[in-house]
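One chain is shown next in structure tokens, namely the form predicted on its own.
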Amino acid sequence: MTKVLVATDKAFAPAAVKGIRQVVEQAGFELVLLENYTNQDDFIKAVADADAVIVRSDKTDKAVIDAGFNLKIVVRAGAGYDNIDLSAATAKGVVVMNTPGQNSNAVAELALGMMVYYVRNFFNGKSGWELKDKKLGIHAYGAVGKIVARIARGFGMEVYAFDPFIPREAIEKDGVKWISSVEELYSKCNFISLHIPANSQTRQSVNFGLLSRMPMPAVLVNTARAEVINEADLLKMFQERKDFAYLSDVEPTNKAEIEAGFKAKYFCTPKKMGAQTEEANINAGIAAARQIVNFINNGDKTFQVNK
């Protein structure tokens, strides 16, 4: 019998587990849960006889993949998959997938929520300012970026987007202004919302050269990955631009230094929270289960990321 392991150090919501179980067992597969584990060795032991694995942000490294003697597929319940060793999976012939779009609304709402929280002075009772008529630049116009644009336009913001992989007409049909270069995006917008993946082209690409182009006041919102930020340059921006603010759900490694000197211009959630809603939890988990069933039964590789 095909065995599907759900390995989550942060467990899915009960409703998500129920939905995953229904999809898996209706296909005639066995579901095994490894929830709230604290030792990576537990994951390595549990994967030994699994044919398929569903993870969230769990570290799925070479040791895990090599331990899966029967492993055929790993699905990341979410969009980002930098927690999975793609090279190790590819070398072993293991298909890796993500579930794009399932968490998008949750992430987008968090991005706008942090903007509101900041411009209203973290709700401290003092007079703040409004998002209406401010210029928002969306750096990567994928599933999340599109929803950020829609919500921001509802606030009355003037929305711009840069994405070299999305046709101009696809951006403009949403009422968003297309920008031809990342430099122009940063030069034009008071707010920048980051939605780029962390890869060899993007790591530390958001640097002082880009950030210093932003008009005053400048607010950078990061619900993507910490790795895309050049953290030394981030600190330099705080030091040289008193109008600059950084809002994120991924902590920089120099968080303590930033908080010590610029607490009024910085906010970070206690842990990564972009996908932390009940709806996103359920959507991504069930999508992952369905993708596994479709792959095992039909060879469907639609969402494969290690091609």
Given for the second form:
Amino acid sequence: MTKVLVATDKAFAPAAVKGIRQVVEQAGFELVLLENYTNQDDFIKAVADADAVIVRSDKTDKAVIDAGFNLKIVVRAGAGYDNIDLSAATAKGVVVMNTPGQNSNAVAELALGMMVYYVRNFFNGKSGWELKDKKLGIHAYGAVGKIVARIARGFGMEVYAFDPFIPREAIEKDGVKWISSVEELYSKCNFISLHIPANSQTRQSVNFGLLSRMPMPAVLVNTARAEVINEADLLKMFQERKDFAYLSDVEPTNKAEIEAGFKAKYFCTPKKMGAQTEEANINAGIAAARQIVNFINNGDKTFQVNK
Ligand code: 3PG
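Having gone through the form predicted on its own, I am curious about the other one (the form predicted in complex with ligand 3PG); can you provide its structure?
What follows is the entire complex, opening with the chain shown before.
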């Protein structure tokens, strides 16, 4: 019987697991759950007899892929697939897919939520400031960036976007101002919301050269990936710009240094939780299960990312 393993060190909401189970069992497949595991060896052991795997940010490296003797497909229930070793998968003939757009609303709501939390002094009772009329720069106008723009416009923010892969008209039709260079985006906006993936072009690309262009007060919001930030430069920005704040859903490795010196200007969620809503888990989890069934039964490779 076809075995579908759900390997999630950060478990899906129960309603999502129920939905995944329904899709998998209706297809006549078997569902195996490995939730909240803390040891990578458990993942390696569990994948041994799986035909298909659903993961979130779970590290799916060569060791995992090679351990899956029957493995045919890995679906990342989410957008970013930087946690999966695509070359190892391709070398073994394993198809890798993501589920684009399925958890975008949850991530976008968190980005705006963190902005409100910061401008209202972490709800500590002291007088704060407002988002209305402030300039927000969306760095990458994909599924999440687009929703951030819509919500921010609802707050009355002036929204700008830079994305070399999206046509100017697609940005402008949303009432968002199109920006032609990343430098211009940072020079113009008090708030920057990051929505770039982590890849060879973007790793450490958010550096002092870019950040120091931001007008005062400057607020950087990261619901994307820790790796896209140059962390030494992030610290330098805190040291040189007393107005600078960093709000993040992905913990920087130099968190201790930042917290020690700049606590009032820094917030990070205790665990990556942008996509941690029941709705996002249901959408992404069930989409992943359906994609697996469709691939195993019909050979459908829509959403394959390792072509
Ligand atoms: C994504 O790439 O979809 C988000 O970063 C969500 O990641 P998560 O499923 O690990 O919460």
